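Consider the single chain below, provided in structure tokens and representing the form predicted alone.
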Amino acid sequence: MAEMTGLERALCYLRGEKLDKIPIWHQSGTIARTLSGVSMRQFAFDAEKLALGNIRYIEKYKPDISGVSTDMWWAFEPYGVEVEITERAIIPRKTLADRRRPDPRIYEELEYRDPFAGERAQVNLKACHIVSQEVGNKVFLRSGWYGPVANLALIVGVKELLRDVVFFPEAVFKAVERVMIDWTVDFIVGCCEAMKPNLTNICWAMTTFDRELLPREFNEEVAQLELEAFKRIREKLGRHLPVTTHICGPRPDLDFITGKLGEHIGELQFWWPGSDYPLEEAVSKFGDRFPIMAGIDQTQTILMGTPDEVEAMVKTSVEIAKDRCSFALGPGCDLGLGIPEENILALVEARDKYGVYKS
């Protein structure tokens, strides 16, 4: 079989389809920022640089699924949420709730607050655009969000709103259904638009649903939030495109996630290792109805271990899961900041060994 582009191999891994080899997706907008050649101040405001790193990120460390990356705050500073930008890092400082006194009016008088009207998110509307046009024909790019539900709590803070909803769920799940839908099915579907003609998948977070998060009575509520915001979007795009789960928590509920969501997903997508459901077990459940992506441990193989380290940790994987279903290499988040290259680099090299279908 002929080579095949990384956008080539992500479509035929997403449908199913024979492919010459297993592709793998990673993303990191820190050590994009250093591929840019300047500060994260200069990288978060400027959308020329903000694009550069991101593509030399791709060619460099040639993924066959990436994005573009930078941080998860700029699209919450219409609603006063500040960060500290150093020469590093993005750190947020302030969000809306407050540590100490639980109060149901800030989920009362939420408002509606345009996702795209802060100037970080200008600029990176602009460099998803250049990405799209510039490797858009050679990756498969992912965009995205959290459901409307996560979303709410990086606004007022996730510890917060873990409180509030056991205190006042109500409340929260009424700003829920009133303020986050609309605003979630805006971002998402402005984020798809910006990297036409190229986007080609949508990645939602679905950390809400890990089992050590939101107590499990919220799970049906949550799902139908979910559900409801699903719809919305693909009204509004008009079009249908895959939706991956995001999930980077450690105790991920498949079964509950496949069970009541699984008529809108198109590819299973969890943290392994690191979390605790193994992929072996992910792919005799579901193998059969996902293409399934996981493998890469981006806490500590890929952070802390050797080349040969990162070799043993896909061999693994491939091995579980290789000619058993339609399955791709991938973390449970971004890539941080850190990170050996020769690791990052060692992925390829082990997916080439281990990862290529016979003709």
Second form
Amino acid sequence: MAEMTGLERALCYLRGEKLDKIPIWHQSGTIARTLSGVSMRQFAFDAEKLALGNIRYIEKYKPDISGVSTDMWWAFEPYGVEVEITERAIIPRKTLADRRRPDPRIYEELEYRDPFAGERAQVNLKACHIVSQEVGNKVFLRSGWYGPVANLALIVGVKELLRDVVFFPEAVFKAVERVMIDWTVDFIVGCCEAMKPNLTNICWAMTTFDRELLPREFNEEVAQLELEAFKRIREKLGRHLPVTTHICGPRPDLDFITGKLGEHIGELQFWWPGSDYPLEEAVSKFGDRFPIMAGIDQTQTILMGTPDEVEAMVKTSVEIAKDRCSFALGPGCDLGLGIPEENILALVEARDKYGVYKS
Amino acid sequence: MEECLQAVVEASSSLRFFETEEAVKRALEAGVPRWNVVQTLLDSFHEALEKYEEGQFCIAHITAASSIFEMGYELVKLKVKPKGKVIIGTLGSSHYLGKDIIRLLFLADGFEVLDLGEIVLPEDVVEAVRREKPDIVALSVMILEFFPLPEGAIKLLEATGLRERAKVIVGGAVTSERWAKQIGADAWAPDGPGAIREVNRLLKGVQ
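Next up, the form predicted together with its partner chain, please; the one we just looked at was the form predicted alone.
After this comes the whole thing, all chains and molecules, with the earlier chain placed first.
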């Protein structure tokens, strides 16, 4: 079989069709920033530099699937969420809820704000457009977005929402229904428009469904809210876009997620090695229904290991999943700064050694 | 007294923040000894942690329980001789859920705890060690971008001649014992009970 482009490879993988090699996804905002050659502040506020760093990342490390990586806070600026921009990362300094004292009025008084009203929203949309124009015909580009409950958590504070959902669940869930579903739909539809024409699925962060994060009864409610958001996104876009599960938590509840949201899922992406859900089990249970992406440990092997250990990790993952399902290698989350360059490069070498399909 | 404490137990065990606050205030107004109130709050907090260990509670419950314990502890204003001094902080990022739980566990276990907060950098740790002279330095790191920071803090402590002054324990959801050894930490713990156990072990070595 002729050598495919990353884009062709990724599309074949998602469709469950024959392909030349197992595709690889990874991306990294912090490494892209380093490659851009500018400060984090300039990276955050200059669309061309933001795009340049991500394009250089793709060209250097040769993933088949990647994205336009920066931080996740820019969309929440209209809510008054403030960030601190350091040279290592962009991190929140102020969210809406008080850290010490729970207050239901935060939720009762929450209003809709345009997710693209902030200065950095325009920067990010423009960067997506530039990257898509420059390399969108070679690699498969996508970004990860959150569901309505997770978006509310990012506005009020993650710990605060976890606390408040126990103290006054009605106020929290009413705010999600009243404001955050519409907000999430508008946000994702806007991002999808910016990533035309190659967008084929919505990468949806589902770490909310980590088995230890929320009580099961709340997860049932969260799943209903996500389903409502999926429905409205489909209505607004005028077409069905399948969902990729993006689960970077250590205890992913794949059974719950596939049980509740399965008809919308087009790809099962999760973190293994690293999480407690074995790839073997995921392949056995879901390999006949979904393409599965996993197999790269972003916190141990790729960060602290050697290229030989990276090769062994890829070999193990490929042996488990290749030929048993449509499979792609992925780390479950963005790669961080400090990962040895040779370990990232070793991913492609190992894939070329173990992950080639016979023609 | 029993009635007042029972009200604290019922409200805190049921994870009702505002009712616990009222019950603690009533207990203090009724002259219930401060230590008894704290012990009652602590029992509820430990009960929540046990339920978490048994899989009955989730992180959301623990977050609520820690919030209740902290509110009650602050209302009581207990004064006891601490068994050791710990400084604690999250390096690099603003994640503080786990760090705050560990902080409260240290506090409840009888340590004096100085919270450096979040987005802490190695130089902040060094300055705090110089200023506060702690027995233990407890550092958490939660996201990959900041994995190099704990090692940076340990090296900076060595470079400034402060490394021998305090033991260093590290942790965080995605950390490992292998990593802790690699960066030269004195201890690593995967969870709250582990952190308490390790900090007490380290304290024996210090004293």
